[in-house]
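One chain is shown next in structure tokens, namely the form predicted on its own.
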Amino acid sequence: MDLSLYAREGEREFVELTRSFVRKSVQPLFGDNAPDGDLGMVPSILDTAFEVGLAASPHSGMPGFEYGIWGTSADNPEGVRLSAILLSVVAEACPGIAMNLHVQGLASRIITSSKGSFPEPPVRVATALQEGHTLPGFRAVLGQGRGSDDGIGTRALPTEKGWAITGTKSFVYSMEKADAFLVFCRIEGRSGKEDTGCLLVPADATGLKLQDIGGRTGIRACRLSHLILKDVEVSSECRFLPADDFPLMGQALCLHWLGISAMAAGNASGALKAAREYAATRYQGGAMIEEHPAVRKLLALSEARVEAAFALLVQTCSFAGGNTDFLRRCAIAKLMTTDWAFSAVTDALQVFGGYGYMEDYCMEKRLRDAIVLKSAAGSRNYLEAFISDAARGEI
């Protein structure tokens, strides 16, 4: 399917510098026997993305402040719109470098977008949201967490200079050699009262750990890495504060569970052109096989369910704003996005037949891809509940 047919009037322009990037930087990546590609190419990629402009950056000067995915343009409805797209185009490529220019993008947008007084932003950030293989409670992701329930244990206790941090945040996706992390914890006040908050944690803070999870399913050009962090101080000009009312883990949250939708349709959008284009070339049984009955319906499945996620996701767009009824939007589109492109995968994949679960036809990395975009920030019966709970008014 053509990405652009959602791009509107003057935005087509960036989605063919995305897919010239994509063309030019990404593609190259799996010029080898590989099944993930050569992720020894993966800097380099990304130091191209940061000069062309697609990585955003909270550095004002640098090509991606404005128009970078999720840069300072995400503050409106088009400009959501146009981030999801861009990430969907480069993820029809490879999940993975998407998902590195997703998670930039979204500590950057933190940074620009809230009250902070940090005198030099880093480059290259990550956030650190998720303990343990839950997120947090609903109370904490709305700024309400006041106890061992919200799901939060890490703590930031106050020092003379601002805050001493403790605890691990699971499952953090990063760049590789990120200059710092934006770690939401629970923020004791010098009065003794507890809120949640956001700090930035230099990377080569004292006390901080990155601990590499080992083997993983999917997404393996982006760092999967546990943040383990033992008294870790940092001033107090490191804590940043939402601009409005709406709390900054509401924000993240938002941006998180659309780039990971726009991440999982992109991925079944070059999964179902993958195999219209080996249903086009493979003969069997007397056709080509796109004339097969089956064949055919396996197609035309895919394709329905990947036209349905992006117009969820582009609807969900379309609401974006600060406010709760945007954050339950966010969650349904993650939810029913990564279900439908996750069967749309599974369906391109049986066009191959067997050959689909080898590596040569790069089907088996989608079909990976696709299980770890499903099941990452917040299992399904995480998303279930916080819907329900929304839709009841108890959020």
Second form
Amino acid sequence: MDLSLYAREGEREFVELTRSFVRKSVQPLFGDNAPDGDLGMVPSILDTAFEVGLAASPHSGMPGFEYGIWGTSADNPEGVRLSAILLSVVAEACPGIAMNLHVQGLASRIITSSKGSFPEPPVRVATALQEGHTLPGFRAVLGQGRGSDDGIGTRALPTEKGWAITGTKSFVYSMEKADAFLVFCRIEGRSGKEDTGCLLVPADATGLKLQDIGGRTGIRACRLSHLILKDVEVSSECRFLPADDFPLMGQALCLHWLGISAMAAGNASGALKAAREYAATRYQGGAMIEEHPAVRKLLALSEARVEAAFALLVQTCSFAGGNTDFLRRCAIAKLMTTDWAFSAVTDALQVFGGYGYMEDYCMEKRLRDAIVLKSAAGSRNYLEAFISDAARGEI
Amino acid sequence: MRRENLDFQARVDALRPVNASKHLDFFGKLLMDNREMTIWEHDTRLLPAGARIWRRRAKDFARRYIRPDAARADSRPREYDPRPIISQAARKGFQTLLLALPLGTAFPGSYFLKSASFQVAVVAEEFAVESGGIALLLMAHHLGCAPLILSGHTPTILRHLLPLYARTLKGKPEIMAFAITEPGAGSDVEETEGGAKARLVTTARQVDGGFVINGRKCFISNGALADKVTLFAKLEGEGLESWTCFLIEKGMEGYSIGRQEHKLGQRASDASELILDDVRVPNRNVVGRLRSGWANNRNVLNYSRPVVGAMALGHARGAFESALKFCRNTMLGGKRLIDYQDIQIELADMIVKLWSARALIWHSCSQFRCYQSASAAAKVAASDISFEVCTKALEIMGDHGYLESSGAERLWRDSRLTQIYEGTNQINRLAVIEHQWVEITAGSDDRD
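Complement to the form predicted on its own: the form predicted in complex with the partner chain:
What follows is the whole complex; the chain from before opens it.
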């Protein structure tokens, strides 16, 4: 009932470190009566995550550079799996905190795995992939799209020193104090030829504005905003190129979907554990409710779905690599694990009866987080189309 | 190429059933319904005249009065004053629908040929499209009134219900609530076998001229707001078999409101704890006979579950309408989302589910006496469908779906409660089997 069971010898110390971080830093977040905990504590929790090396950073001087979540050790299937496990352990307590670590690690991984000559990498980074309603389509991800028709309308035009970027990236999750954003856009070369690429934009760049997104149902511990870029100038050193033939956007989506899957599974696992504990202590109908067939059925189905999510996630990690097959598998993992995890959470909530709907047991928060993880970064319809295109080999 | 496209479009237009039907004979045309009419309008025209009128009035009321308050009532429930909308609803006759004209406002045809719940369910759907919380605020009142009627006790009806309805019709409504759930007994008070083992706390001790009640009730919708509560208590020294319904009035000594819950949704209506500390209740406030409470409670659930199903349906319809609007207004790859066939299939699935839920709800309260299996089945089906449709609505909108501004997000939260209250859906499934037990266990094996 725990993704950490998939950790191997030598990896368990990282799991224990993460558990200790969760116990000492994340769980106190829920000390007050606010439905999402005391969000004022989030910055200090993230500072601690950097200190203990759980938060990755593209800056080689930071503790999490190598072994943080999606740090440089995630350059092989084992490293990817370990990061996913650690992410799920954090998400078991709070998916919002996990989302902070995930988006930080994701952007760090893009920077450290690509060819770029940015003189001094920033510490806190985030990735801006999406525009408008949804992510770019399969062809656009592989650099075969047709501009805004395929979901990439943001343009970088050549200037004397580099590029000027204009466009809007939507639904960008980031740490509160992000130093820079990785912006995926159409980059026009000096020859006039356009290419999909990735530029690093400092958070304080002139012309960059973060637009608050307003109220939302879950994952509130992580900042979410639209990035509005108007003639934002960046130097030519700010461009990152893939180390191999596989586009950076494809790499980013692989880890993004795996991360969301891991968080969804962790959140569901936490919900299931809470439901089991409650069922063992709640008396109703002459017995503890864990003995009631209706409750046993809910718990069994919830457990089956959590295990299925874990299994698919771990199996997907084992195919990690820069290729379209892995990309397709990650899309499948996101589609299925978030769906199973959502069902597992709603079944676990049902075990609590009326109490599940109230804020007291945090089950309503888990449900809110679960629907966000299900809907974010590629809806069901988008993923189905993406998987279908990938399976047809439409490159 | 362009010419070919035009030809193709012309052929498609010619093949559309509405155009193709021109080739039918006169009677063939008569037998084919090509009217451009919404599903809502089609369904409304199916209803008997009285229910049809209430459906139209409720939709209009929901748009004019509930819609403007919906977001505020959800985001700041403690600051929201529900009295004005309750008074408005009362003046329009929505709070007196459990009795037929002239004592109440239900139309006699739909009331006697269908059931007392039918017109309430029709109204509930419309209210719930706009706001689960405000719909509950208005509907929980009927739940509180139901034991007075279903007790079948004429003095209770004459003494309590008719004066209450008279005041309500004059625009001075008294708000009712219904209290059965206790901290240690939730599902137990909604199911037979659980009831036999229930650990109930709230107890009535008979004294000279009435009863003294001690105990607690929890999760009571409108509990803090209600002027009067139909509350169930066991008699001292006895079990659930002795359950008796009492009418508790605000201001009675020893009666107070405890904790008010923080809920995921349906926030406009409070869910409160009721504390009874030596509350003296006069004999005139005993609803029906002593020890008739359990039967009354079970029958109240038979009449209320279709209404809860209708509320669930309303939430889902509201979320669906938000998703539909989003699909109309959102462009992707040069086309509107609504123009994509995979989106059309998703939307069609949602429509099919909404329609089937409405059919079962209307069926379940279409005879004079609502009965257990049909009511429970309608509640289970509608609430499960509701949460599924609301979830799908959010998913179709992608990241926009989980924003509060989407419109569907609030209804999605509202919807989840309908799978829990009025008996969890697990308890309701058992209610279906219990009511059909003889048929299920001893029915003929002959498939003919």
